[in-house]
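What follows is a single chain, given as structure tokens, in the form predicted on its own.
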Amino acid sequence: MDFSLTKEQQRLKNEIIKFSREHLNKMECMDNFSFDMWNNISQLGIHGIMIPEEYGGMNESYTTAAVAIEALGYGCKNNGFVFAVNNHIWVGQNIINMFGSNVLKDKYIPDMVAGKRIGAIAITEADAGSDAFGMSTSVVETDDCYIMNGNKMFISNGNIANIFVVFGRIVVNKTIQIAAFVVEKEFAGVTCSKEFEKMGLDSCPMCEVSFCDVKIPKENLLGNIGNGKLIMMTALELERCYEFACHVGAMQRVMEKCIKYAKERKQFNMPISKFQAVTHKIADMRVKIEMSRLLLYKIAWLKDNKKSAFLETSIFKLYVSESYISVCKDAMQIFGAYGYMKEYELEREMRDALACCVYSGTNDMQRNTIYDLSSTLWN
């Protein structure tokens, strides 16, 4: 396994970092989703990082995508906006590209790559979070369409999305199956609640999405009836890799900020970088970043070689989320009272980081998955 970047990957990484710093760090956009920034990043072309060229994409590898998303997380300080972008790419657009028919891909993918339509995924319900397959959203097949009824909760991008990948229960031969559908916000019966107020990630809107007798065209079924579990697991595998790849870049950004501050800040007539209590925290940050990056590229290598990475993405999600929170906590400690002030932006980093131990499956659920998959290796 070669860990060196190609010239093309290094060039893409540099381009994304430069673009992000110049166009995606407007302070007035930290608390709300910015369509201006969305239009900017759409022009960069990153939405189509793994989409075939025939649909306007870049047709890059999983490894190159990992490089790109890590760079985005490093260059863009607006963690909520990066979260919105990743939701659009990995669990909206890419799921349609992977499981949709040619008709569906022709209908939706070019506009999603161009940023004209925004994607989201709708799995979670008020009473079905970690127990995703316990969902109550129901789907009934008729002669000419499917009819969906139900409510999805805590849907990231919900207020701005035009296209939803929605999961529901459908009875086939007296057996309950899980199926996935592409649902447009414009379909009659689709409604979104007021945007939820959250602790962090403010620039990624979240809401409840309701479906009341929504008629879904037959062609908007993803895969086949009964493929829903496979599609959901695929979406979670992608999500747990690439929505956390950006956190590797964010940790790098926070660490560099701490190094700079430690060299400038003086106490007892010397820079605080002379104190082991400070430098050991930074050393621990570097260890966490390095281990996270190695696992990220292992997962990308597995996917490029058409291998499963479900166990590895659970390990990655667990390790990166806890590392990211730890890095932000130590950064605030290094900055002292200044770190608690909004001016230094670390309190926002901390608030944004805390959510990552919950979304994409709580860390407790990741430990269950890691144990279950690991224990079978000994059978």
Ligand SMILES: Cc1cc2nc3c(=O)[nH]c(=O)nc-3n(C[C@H](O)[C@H](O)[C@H](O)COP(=O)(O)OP(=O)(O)OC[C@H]3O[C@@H](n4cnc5c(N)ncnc54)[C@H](O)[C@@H]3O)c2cc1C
Second form
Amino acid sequence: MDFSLTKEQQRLKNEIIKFSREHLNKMECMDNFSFDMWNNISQLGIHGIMIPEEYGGMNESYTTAAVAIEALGYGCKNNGFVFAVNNHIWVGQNIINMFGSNVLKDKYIPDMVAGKRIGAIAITEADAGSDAFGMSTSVVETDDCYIMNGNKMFISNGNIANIFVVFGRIVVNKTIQIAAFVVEKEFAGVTCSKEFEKMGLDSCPMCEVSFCDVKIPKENLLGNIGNGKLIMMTALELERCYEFACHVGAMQRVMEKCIKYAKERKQFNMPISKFQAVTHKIADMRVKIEMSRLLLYKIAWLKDNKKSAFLETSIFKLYVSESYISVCKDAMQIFGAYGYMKEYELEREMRDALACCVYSGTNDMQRNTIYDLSSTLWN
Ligand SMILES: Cc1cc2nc3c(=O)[nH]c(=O)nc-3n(C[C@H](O)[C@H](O)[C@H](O)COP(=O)(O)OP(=O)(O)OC[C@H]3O[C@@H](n4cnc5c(N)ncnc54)[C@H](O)[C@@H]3O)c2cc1C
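The form predicted in complex with this ligand is what I need now, so please give it after the form predicted on its own.
The complete assembly is shown below, putting the previous chain first.
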């Protein structure tokens, strides 16, 4: 297996890092979603990294996308903004591209690639989190449309999104099936709560989205009725790969900040980088980053070779999230009291990182999946 980047991948990586540093790190945009930054990144074309050229995309491979998203997480320290971008790309736009009919793709993909419409995914409900298939949002088919009723909770991008991929239950031949639909915010009966106040990821707005007798055109069904579970699993596989690929870049950024600080900060008349207690923390960071990166590129390779990576993305999600939190915690320790001060930006990194043990399925649920898929391997 060749781990070297092609010249084109290296060029893209450098371009994204430079762009992120120049356009996406504005301090005044750390607490709220910035439409200016959104317009900037939309012009970069990264939304369409894996979308066919006929829809305005770059038609790149999973591997090149991994390089690009890792670079975005490294260059852009606004983790909330990166989270918003990833939600749009992977579980909004790309799911429509993968499972939508040509009519649906023509209707939504060009605008989403250009950043004119923002995507979000709506699975979770107030009483159905880890037990996602226990959802109660209901869908009924009529002669000319589907009618949806229900409430979706913790929807990232909710307040800024125009297009939702929404999962609901539908009864077919007396059996309950899960189906996925593309629902526009403009459809009558769709309402968003006011933005939730969260611990971190401040620049990615989140809310509850309600659907009250929403009439959804028949053509807005993704795949077939009953495909919902497969679509959800595909979305989670993409999410666990790419929403965590950027964390590999973020860990690298935090580690480099620690190396610089440890060389500059003096105690006992010498740089603190002379103390093993400090350098071993940085060495542990490096190990976590390398292991994470290896897993990321293995997943990208699997997907480029049209293989399932459901087990691998669970392992990656679990490992990266726990590594990311531990890297941020150790970074705060290396910075001493300065690390606790907002000015040094590590407390924000820590607050942003903590959520990743919960979203995309909690880490407990990843351990369940990893055990289930591993315990049958040798049967
Ligand atoms: C920042 C953020 C962004 C999010 N964005 C979105 C989004 O865009 N769209 C969306 O649909 N959802 C989103 N979510 C919701 C997220 O997917 C859920 O929070 C997650 O699936 C867990 O559900 P829950 O919070 O209801 O926890 P619960 O399912 O109630 O779990 C509570 C605790 O019980 C544990 N637990 C539950 N069941 C088991 C089990 N079988 N085995 C072991 N432990 C178990 C969990 O690990 C957890 O510790 C987001 C959440 C966060 C924090």
